[in-house]
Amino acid sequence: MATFTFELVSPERVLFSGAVDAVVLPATEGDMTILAGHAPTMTALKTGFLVITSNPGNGRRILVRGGFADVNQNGLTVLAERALPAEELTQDILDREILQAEMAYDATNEPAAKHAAESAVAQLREAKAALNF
C-alpha cells in the first residue's frame, strides 16, 4: 500500500509525524478515510477518534476536539484544537473533557454553538464507552 506524510499537531505537541497507510478523520462532515493520492481538500474536524494506520491491521487511535485537516500534495497536516492519543486516556480525563463541554452549552444561547456543544458531549460520552470506562 502506498504511503503519504502525516502530522498530527495540538498546542501542546506534535503527536505524530511520519508516513503512514490511512487515517480516519472525525470531519464535521462526516468520517473521511485519507488515503496516499487523495484530492486535496480543507475540512473542520468535529470531537471523535482520529485513527492512524502506519501498518495493516495496526490503527493508533487519537481523542481531538476540534480542529482542521489539511489535504495536499505533500501529504496531510491536521491542527488539533486538543489531541488525545487513546493509550493517555482516563476515566478522569474524559469526565473533564465531559464537564467542559457542558459547561460550554451552559454558557450560550447561541444555537450555532450550543449545538455544537452539545454535540461534542455526546461524541465524548460514546468515546468514554469505546474505552470502557
Second form
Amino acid sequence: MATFTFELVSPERVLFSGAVDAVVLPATEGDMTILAGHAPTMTALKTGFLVITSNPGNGRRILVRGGFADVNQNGLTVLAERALPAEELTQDILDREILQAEMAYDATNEPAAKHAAESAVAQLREAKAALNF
Amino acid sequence: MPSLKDLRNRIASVKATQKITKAMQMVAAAKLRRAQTAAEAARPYAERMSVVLGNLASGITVGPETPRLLAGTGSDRVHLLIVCTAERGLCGAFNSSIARLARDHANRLMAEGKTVKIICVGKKGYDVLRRQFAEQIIELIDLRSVRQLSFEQGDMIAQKVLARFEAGEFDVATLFYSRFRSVIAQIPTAQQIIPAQIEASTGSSDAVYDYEPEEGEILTTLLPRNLTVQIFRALLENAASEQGARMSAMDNATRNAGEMIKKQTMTYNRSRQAMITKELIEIISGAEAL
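Give me the form predicted together with the partner chain now, not the form predicted alone.
Once more the chain from above appears, this time first in line as the rest of the complex follows.
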C-alpha cells in the first residue's frame, strides 16, 4: 500500500512524524480518511479521535481537540490545538477535558461557538465511553 | 585601615553571597534545560502554522471580505505594544534590553504622532516602563502564579488582545520578547502580529486546494489561532532566554565574588602579618632597651 508523510504537531510537541498508510481525521463536516495521493485539502478539525494506520490492522488513536489539517503534495500536516494519545488518556484527564468543554459551552453565547462546544462535550463523553471509564 | 575582624566579616559575607549566586546559577541551569526543550518543541507548530497560513493567504486576494486580522483596519494610528518580560530580576540585561527596545519603538511612534498603548506581560517590564509610560500602559498581565507555561496562558493573552482589537482599540499590534539563540545570546525581538505578517509561500503549491468549510471561514478561525501560537511561542522563548540570561549573569557574579574573596584574603593576611611583625619589633626593642 502506498504511504505518505504524516505529521501531527500540537503547540507543546510533535506527536507523530513518519510514513503512514491512512489517517482518519475528525473534520468539522464529518470524518474523512486521507490516503496517499489525496487532492490538496485544508480542513478544520473538531474534537474526536484521529486514527493513524501505518500497517493494516494496526491503528493508533489520538484524541484531538480542534485544529487544522493541511493536505498537499508533501503529505498531511495536522496542527492540533490539543492532542492526547489514547494510551496516555486517563479518566482524570478526560474528566478535566469534559469540564473545560462544558465551561466553554457556558461561557459563550454565539450559536456557532455554542454548537461547537456542545459537540465537543458529546465527543468527549463518547470517547470516555469508548475507553470504558 | 579596617581591623582584622572587619576584614574577616567582609570575607564571610562575600562568601555567603557567592554561595547564593552559585545556587541560583545551578537552579537556572536546571530550569533552562526544561525551558529550552519546551521552546524547541513549540517551534515546529509555529513554523507549520505560518506555512499553512502562507499557503492559504497566497490564494486570497485582499478585499473588503478579508478578515481584518490579516488585512488590517486600514489605518495605523493606534499602536499596541505587548511587552513580554520576566517576573523576576537578577538575570542580567534580559529585562532591560526588551524594555529598551519597546521604549525606543514607543518613542519613535509617538514622535510620528501615533497613539501608543502598552500591555505588559511580566512585572519587570512594567516596573521599567511605567516611569515613562504610566499613561500608555493599559494592562499588566501577571504570570507569577504560573509554574509551567502552557498553551492556555498564550490563549488567555491572545483573547485579551483580540477583545481589544474587536473593540477597535488599536490598529497595529507588535509583540516584544527575547528570542533564545543560546545561553549567552538572547536577541530582543519586535514582531508585528496584527495585521498578521505572512511569509511568502514557498511557491511549491500551485495546486487548487479544497476547503472544508469555506476558505474564508477557515481563515477566520486560523488567524486568531495563529495569534495565540505566536504569543505562546514568545512566552516560551522568553522563559528560555530568561533562564539563560540568569545563568550567565549568576556565573559572572560567582566569578566576581571569587575574585573579591581572593583580594580580601590577601589584604587580610598582609595586615595579619604586619601586626605580628609589629608586635615582634616591640618585644625585641623592649628587650634591647633593658
